[in-house]
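The chain that follows stands alone, in the form predicted on its own, written as structure tokens.
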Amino acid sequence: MPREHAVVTGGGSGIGLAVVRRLINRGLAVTILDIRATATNVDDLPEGTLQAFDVDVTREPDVRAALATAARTAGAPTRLVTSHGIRGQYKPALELDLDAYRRVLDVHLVGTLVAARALVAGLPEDGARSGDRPERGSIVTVSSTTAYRGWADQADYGAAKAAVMQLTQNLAIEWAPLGIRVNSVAPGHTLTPMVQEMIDQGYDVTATQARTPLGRLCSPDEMAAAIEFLLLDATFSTGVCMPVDGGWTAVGK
């Protein structure tokens, strides 16, 4: 029987680059659209990823390009992680640049919907079986516990990612009927590539530790471990969004 064949965007590093790990060892197949994937030391691509793909996700005629090559090798795909994404200015709402502040609306925002377009557009007539209904796919998408609140200086990354959660509710309602879960997962600071250079640049997290009720940043696998489990077996469960985040959004001051 052929393996089930899933893609992640985002996946040459951090938080997808360990659900890659995470779906290979479950017995997918996987495949990975990034900006940089062949740029990433093959070395560090865990054993069984059948395709790396350098792909901006915004592009569609790209993405769907993409993926319908890694379905000539794997079949169709039927699993999806949106976790690409790009860093905000951290700059306070008047003193945004309009073109770095649509850049981050369109990767987070259109990257997501062009990717989850381009899945459920070659979904197979078939699929597995969920309870009544047969389920034909799931998608996962990546949002942030900045969605949740007011941030400071986060007019251009918390907004998307709040659009990020609201596409999910959309998308969860519309697909519905053709078997297909869409859920999300709000991560709290997690210690990726892209916090590390924060980090280097001087960005002090002790502060975000003080006040998670856990008292650490969540790992990369821990992440990967939440949005595995809304991809591949809360098959009850969409139009949900997690928050991944050591308790930091149940805090109420």
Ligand SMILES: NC(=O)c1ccc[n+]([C@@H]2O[C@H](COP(=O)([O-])OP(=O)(O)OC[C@H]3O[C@@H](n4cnc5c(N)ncnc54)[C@H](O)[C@@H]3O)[C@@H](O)[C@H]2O)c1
Contents of the next structure:
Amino acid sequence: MPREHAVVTGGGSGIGLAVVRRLINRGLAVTILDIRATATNVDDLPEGTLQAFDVDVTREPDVRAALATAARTAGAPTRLVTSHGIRGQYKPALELDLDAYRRVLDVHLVGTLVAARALVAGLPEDGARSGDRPERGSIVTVSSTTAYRGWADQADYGAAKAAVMQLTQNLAIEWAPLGIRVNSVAPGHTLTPMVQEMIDQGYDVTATQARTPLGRLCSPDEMAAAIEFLLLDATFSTGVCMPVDGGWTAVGK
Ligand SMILES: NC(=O)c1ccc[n+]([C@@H]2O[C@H](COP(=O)([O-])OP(=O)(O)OC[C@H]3O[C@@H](n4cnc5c(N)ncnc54)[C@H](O)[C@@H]3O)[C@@H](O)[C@H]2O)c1
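Could you output the structure for the form predicted in complex with this ligand, given that the previous block was the form predicted on its own?
Whole complex next, starting from this chain.
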């Protein structure tokens, strides 16, 4: 049987790259869609397991064209992880630049929808429903713990991530009859290039660590493990947003 084919947006870095490595270890062929895909260092991965395309996920024709090209080599993709993302402005709402605000919504929310419906539109008609895999495909989106509550200076990123969480539920309901599960993770602070850049610019993570019951940041591979579980193993879960945050959202104060 040909191996399954997964697409990882934002797979060039951080959480997405850790997902890419895990899925290849599980025997899947993987396609990265990333605005900086060709800068990805994946020389250690087995030959023939990976394709990579420089694509902005907000551009639907480019995403569809990349998936069609990737499908010619690895077959139609049946799995998708949307791990692309950019930082917000970290400013009070009154000071937000509106063009940058729209870009954060566009990348996180619109980009997730564009990638998700590109996958579903390209699914093979016959699907792969069988006793051991009673589904045609699955999707995991990436939200954030900032989606659960109001936070100062998060009117862009936090609102976009709350929208991703809601979109996940909407798609789960619409696409369950098609045999597609759609779930999400809500990461707490994970030590990726995105967070390292914040630390390098003076962001202090000690308060976050102190408020986190497990008392530390998440590693990209720990986050990828949760994503892999929802994508491939949690066959009766759909519409779920799973916090992966060391207990951050469980704290009552
Ligand atoms: N790291 C954390 O603590 C944390 C916490 C909560 C949520 N998240 C979310 O997890 C996801 C992964 O973040 P990360 O920490 O691995 O960051 P990262 O910066 O290491 O990786 C993000 C990737 O997305 C790509 N990207 C950005 N804009 C894109 C676009 N328009 N089209 C295609 N690719 C694009 C970047 O090139 C990069 O490779 C993001 O959605 C982020 O918001 C991260």
